[in-house]
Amino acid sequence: MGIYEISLATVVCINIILALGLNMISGFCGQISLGHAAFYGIGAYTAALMVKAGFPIPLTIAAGMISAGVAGLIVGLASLRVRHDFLAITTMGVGFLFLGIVRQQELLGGELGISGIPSAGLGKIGYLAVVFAIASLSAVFSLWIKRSWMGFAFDAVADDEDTARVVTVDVGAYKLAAFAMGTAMAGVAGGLYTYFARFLMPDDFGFITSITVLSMVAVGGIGSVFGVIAATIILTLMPEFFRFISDYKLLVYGALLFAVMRFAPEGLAGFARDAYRRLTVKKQAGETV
């Protein structure tokens, strides 16, 4: 692989971690979040400050994860009081609040961002291997959560909070857990992005980024791990392979979201599942005849 292909693969892996984090919140637990990029940014800026201070990679990534997770836990407290559209507005406000703070703080570079971030020192291939390993662990972790008792509790909260309380599910605790884990994953993605980009700007973590990640989750199928991974790969590579649409990326994402919600409400995962069922039924019908 050339440098371009390696860089593109690294971005795909970072986006997978980021999208799986949002899927933990919105897909598994049903909590709408429009400010996921803020936690991505918290992890990135935390890692940037630590790496410039001379800390090694494991500590910087861990610090990004913890800082974003703690911030997510705090925001998760708001989910205990608001739901649905109001929660979406609250999380969107968190995103704008993050950008406002970053742009006003000289320590964080203000509008000019943070530059001169040292590399990971692993080489392009070595760093891709690290990012790929973390993305794989994130996928395994998401599958484990989905199929565990916690995943069943998340499903109950997402379906109907009041009914979940009736069957003794601690709704508040599971909401906080979803926010903490999902935002911590975003923090890991942010820390990895810091070493990759080596230059951070506030706009890298704006509302457009949150919508892009939400598109990946929605197109893949809310709650589906493999669907989200597939959609993330497609939506990350699509602007690269079709350069003529790169200036209209948001328009294309919007059109995709509309098409998915209209023709495949369960995303790529639901579409693939329905197609498989139809083929199975036709095959069984043919064998019967």
Contents of the next structure:
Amino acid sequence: MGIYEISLATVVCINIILALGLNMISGFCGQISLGHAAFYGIGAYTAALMVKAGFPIPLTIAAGMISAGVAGLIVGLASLRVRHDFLAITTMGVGFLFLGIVRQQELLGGELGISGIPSAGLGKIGYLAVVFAIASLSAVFSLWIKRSWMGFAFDAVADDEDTARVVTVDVGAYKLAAFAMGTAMAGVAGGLYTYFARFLMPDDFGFITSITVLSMVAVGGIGSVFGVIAATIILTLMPEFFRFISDYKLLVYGALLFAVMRFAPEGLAGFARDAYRRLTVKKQAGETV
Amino acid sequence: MGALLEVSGITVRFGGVTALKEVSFQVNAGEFLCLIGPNGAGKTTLMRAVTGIIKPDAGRVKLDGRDISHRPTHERARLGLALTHQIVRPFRSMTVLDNVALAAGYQRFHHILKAMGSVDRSAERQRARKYLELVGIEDVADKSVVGQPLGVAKRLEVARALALEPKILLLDEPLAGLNSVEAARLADTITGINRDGLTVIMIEHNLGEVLRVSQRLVVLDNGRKIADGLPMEVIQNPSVRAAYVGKESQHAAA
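What I would like now is the form predicted together with its partner chain, since the data block earlier showed the form predicted alone; can you produce it?
What follows is the entire complex, opening with the chain shown before.
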């Protein structure tokens, strides 16, 4: 693997952690968020400040995770009273609020961002291995949650909040849990991005990033762990292979998001399921004939 | 014997409209109470106030001597109030069986961290299957709830409520939309459940079934309680007849 491939693979793994985090909130628990990039940014900036202050790598990433998770919990608390479109607007507002604050803080480098962040000191391959391991861990964690009783309760909240309450689900607590876990994962992704990019700019964590992550989750098939991973790989690599997409990112991802919502709400996971079903049905038909 | 559920002075206003005005009633343990009244009388609103889905402007609700007036819906449900919806609301992403299994696992997801740690659903699915058998829809257990006929969906609501192992079963028009055979069968099932000791409050329009199964009637009209007593006596009550029959004869005349 050349340097270019290694850095691409690292970005893919970071995006997988980021997307699986949003999948926890939007996919499992059914709460739309258009401000996921803000928590990615909180993790990244926290880690960057910690690195600059001389803390070693596990601590910086953990600090990024905790600060993003706590911020997620606070935003979650504030969002408990709003649903659907209103939640989308509220979370979008959080995203812009984050950018607005970061741009004004000298401590965070303002418009110029933070540069001169030292590397993790693991070498490119070594760092990829670490990021890959954490991405795998995130996938396993997501699959576990999906199967657990927590995931079962999430299903109920995503389906119908009022009915969930009637069957004793503490809807507010479960939403908060989803927000905290999903945003903490975004914080981890942010921390890992800090060491990878070694240079942070406010725009890295703007609305376009939030929409990109949401596209990954929606194209993959909301709630499907493997679908989201597949879509993240495709959508991360696509702009690399088709350079012109980078210039029209928001347009392309917006169109993609619309197309998926309109024509294939179950995303890649839905396609895969249909194809599998068709294959097995054909096979059975072939056997009976 | 003390009342299992004591509802006192419930007033609900929606903007300028008073949907319920100082409604009080109580239910004794083991009783089968029917709540009747013309459309718009406030029956569903009363059930929603009792379960905490809407917050009444005044009034108290006591379950088993404990004041639950300020508790959120999920806590009231955990304390023993199980509600079925008039307009069926199954969890649409789940199978029929899992709709009930989720409710049967109410102790599993009580503590979030424990819920995170436990994966096994087999015991709850087994119990859920029993409830489906009880209401007679076990043959569609593994099908998706989407596309099930109303008769199945109505019975699913009852099974899901029973899976919560409640102290009181609150049924909001469980028979509406069923044909007479289905309605009689479900009414018999509910009567059987009541005979096994479960307290039931049922809102119902089907007066034939109401008179057949209930032990006591509470009648609402225009947000007020106008009668409370033995079914045969209540139905002879002139104000009840005026609320019901009077309006019906007007409709007939029109």
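Between two forms, the rigid core is defined as the largest C-alpha subset superposing within 1.5 Å. Everything numeric here is computed off the predicted structure, so don't read it as measured data. Positions refer to the first chain, counted from 1.
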Ala53 C-alpha shift between the two forms of 2 Å or more, rigid core reference: no
